[in-house]
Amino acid sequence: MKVPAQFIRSWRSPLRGPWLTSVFAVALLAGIPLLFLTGLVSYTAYNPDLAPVNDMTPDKGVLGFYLFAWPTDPYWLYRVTQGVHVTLGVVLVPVLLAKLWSVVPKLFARPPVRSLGHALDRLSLLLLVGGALFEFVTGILNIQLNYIFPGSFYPLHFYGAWVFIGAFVAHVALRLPRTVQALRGRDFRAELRTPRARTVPEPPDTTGLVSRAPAPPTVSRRGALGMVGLGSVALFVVTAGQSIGGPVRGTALLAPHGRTPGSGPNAFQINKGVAATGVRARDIGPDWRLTVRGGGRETVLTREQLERLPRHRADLPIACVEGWSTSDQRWEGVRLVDLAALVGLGHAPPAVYVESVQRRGSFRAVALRDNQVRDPRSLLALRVNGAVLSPDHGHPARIIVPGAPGVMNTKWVRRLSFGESSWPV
């Protein structure tokens, strides 16, 4: 492959070559499948096949082949899987950037297309690089609560993930033999012992990665790998605390801050409070009522009447798609199964459609599966940590379900409709 002189002058690092690229590739090969699988699990936790309520990607078709009923046990499952997904995605950023740096000469090779086979290879590379950048950028923006997408985050990230993983699998299938050969060509431990003064370019290759006019090294391969590894470790340290929660949350310097309202029993993380969601004082004031319906029956309850119903407690965390989670909070309220019994559905209550007084934002209404309704820890919570819910935490009543994403724990609930026949179409 002929490389124009201007690119020879531009890409002169003596570190570039098949071996270094292969080292970064192996790290991504270990991390990206886990990142993809935990992303699929996160999507499953929203129960998107409870159409049309929770279906954020109505045109997913066969891409939803794996969906299953999200369990309530263990109650910390979503907290762990989403924490791994978000933290791993952030930790892999330095590796991804290093991998792109190592192959940048190929991205600008001339001529861009030499044959039909080469055109297909370039297309797969475009989907791979573009898909990776799209997924990582949108994911990190979502973590930071910067919803500046040209549409909803959920379908964009979902479809983007399938495009990326398709290109990734094809790329691995085509490049794996070459990667294995490159790794066998140099001793990893020997490279880690090689200082900058003895760092030399890799032998000339046919891939175009090794510079034909290398510049003197400014860092060894050991140093380059160390910088990437140190970058990943640093990102782990300043990110993982938001998933672990509790006192460790203070180490999560990259997590959105200023979202812990006040002090006391209600002083734990929120995403959006009353001001951001359009909830008005009169919507949750003394005139607030809860409507429970199902099986052709309906009952309306005041806050005082709810307080007189049998109350139960559940120690559960809140875990959100952005990767943050709280420690276990002690919730107190009425079991969903007991509310279903008020309309004659207590023996085997079906799925429930939950509506909020919220006026702005997504998930103003959600559907919960029958297994979630029947779990004795699933509550319409009235109190938390011994105190009445604050407005930002959902006063006068909110849903709390073990294992569910935070956004499914609807705040400011106004209506519970048991049974699919009552869901809107």
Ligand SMILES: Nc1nc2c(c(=O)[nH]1)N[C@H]1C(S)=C(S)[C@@H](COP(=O)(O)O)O[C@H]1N2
Given for the second form:
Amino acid sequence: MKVPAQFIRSWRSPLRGPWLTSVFAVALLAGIPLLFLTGLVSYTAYNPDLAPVNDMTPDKGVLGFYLFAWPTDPYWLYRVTQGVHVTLGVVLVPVLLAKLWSVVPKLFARPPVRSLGHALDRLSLLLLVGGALFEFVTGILNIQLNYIFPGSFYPLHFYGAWVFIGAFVAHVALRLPRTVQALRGRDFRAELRTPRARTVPEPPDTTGLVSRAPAPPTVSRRGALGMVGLGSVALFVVTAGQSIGGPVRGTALLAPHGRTPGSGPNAFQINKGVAATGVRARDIGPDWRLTVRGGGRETVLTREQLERLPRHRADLPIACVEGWSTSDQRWEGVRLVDLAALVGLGHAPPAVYVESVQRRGSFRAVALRDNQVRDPRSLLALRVNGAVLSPDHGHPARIIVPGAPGVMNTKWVRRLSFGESSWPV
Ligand SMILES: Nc1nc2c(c(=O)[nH]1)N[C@H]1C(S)=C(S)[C@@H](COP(=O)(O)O)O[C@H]1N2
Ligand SMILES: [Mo]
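Please give the corresponding structure for the form predicted in complex with the named molecule, as opposed to the form predicted alone shown earlier.
And the full complex, kicking off with our chain again.
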């Protein structure tokens, strides 16, 4: 397809140029590595390598080289790493869009390929821009609960992240000298003092970013930077509250779950309740039983029997992959260690496979690693904040583990299988 000449000439903003592009680039250079690292860390928190239950492609081949056993200390670990990941991702959206806007004329540069080097460069840009858009779009869809992708979010977002970061590293290596040079070409503070009337295009250059037929400015560079900056600040203000939790949650205007979870001991964020997961009343009623298996043994308990086991407390938050967290809640229940002891595995409890009564949908079952089982704060909780768990929070019994993603805290638990040899997967 041939792009008409007047279309190319229509990129006439007098603001475009290597300096402005470089300012946006520096902001992304500061943010993207942290976004990538918190993303990698978040993936580890799922224990993806722990048998093919938490993830369909458990060890991710060579890309799983960095996986490590997710610790239970500090107990707010995932709350912070995932809060940073999601909030930062949202906040960087205006910067990413501005950066793409600043270079968009290059997308239509003619001829499309000038040399082999140029072809490779454009291919890397395709991976860079495609990777960035893919990661931001899948991430935002996920936190807005739009699970429209084929297959699971995790492998898509994970592999996409590696493609993106590969292209990102190559791009930074190739463009850094040019970026440094461009930034030196103009004084940032002087630019912030320049009003629209005195805004002139950057000098003509070889990068192809500066318009060859610039229109008169409608906004200063200061105004453009301010708009992007304010956009990011505004997004921060309406997003961060969901990660902080508690009363601050009221500021999280973009939170998809609503902002006020009611009142009473069970009044904190619910992800999917009984209705959304299709849990039947009779499965969590008086006929409910807990099965504990492992070491070749099996024992079945009623809720009354469970109530009579030694009861412990732990103040722990729920921190979801979607970025929201609750403040610390006071959970009360039976230690996982004590449940392992029921089947003779109390001295060195192994990993456990936790199944809920749920018969369809995701998050029906997860595996917890031995270090999580052994933490004395890891409970099969029966009560929260002094009251019996509400059905939506997982009555008759739910898991709560320090430091772990919310999804590890299985609700409506039906069966605990200690030791991988007892796992039905
Ligand atoms: N059985 C079951 N347990 C589950 C879920 C689920 O859908 N089904 N959702 C998980 C997710 S993703 C989160 S974040 C937490 C939320 O717990 P809450 O709804 O009590 O806040 O529960 C986890 N436990
Ligand atoms: Mo979650």
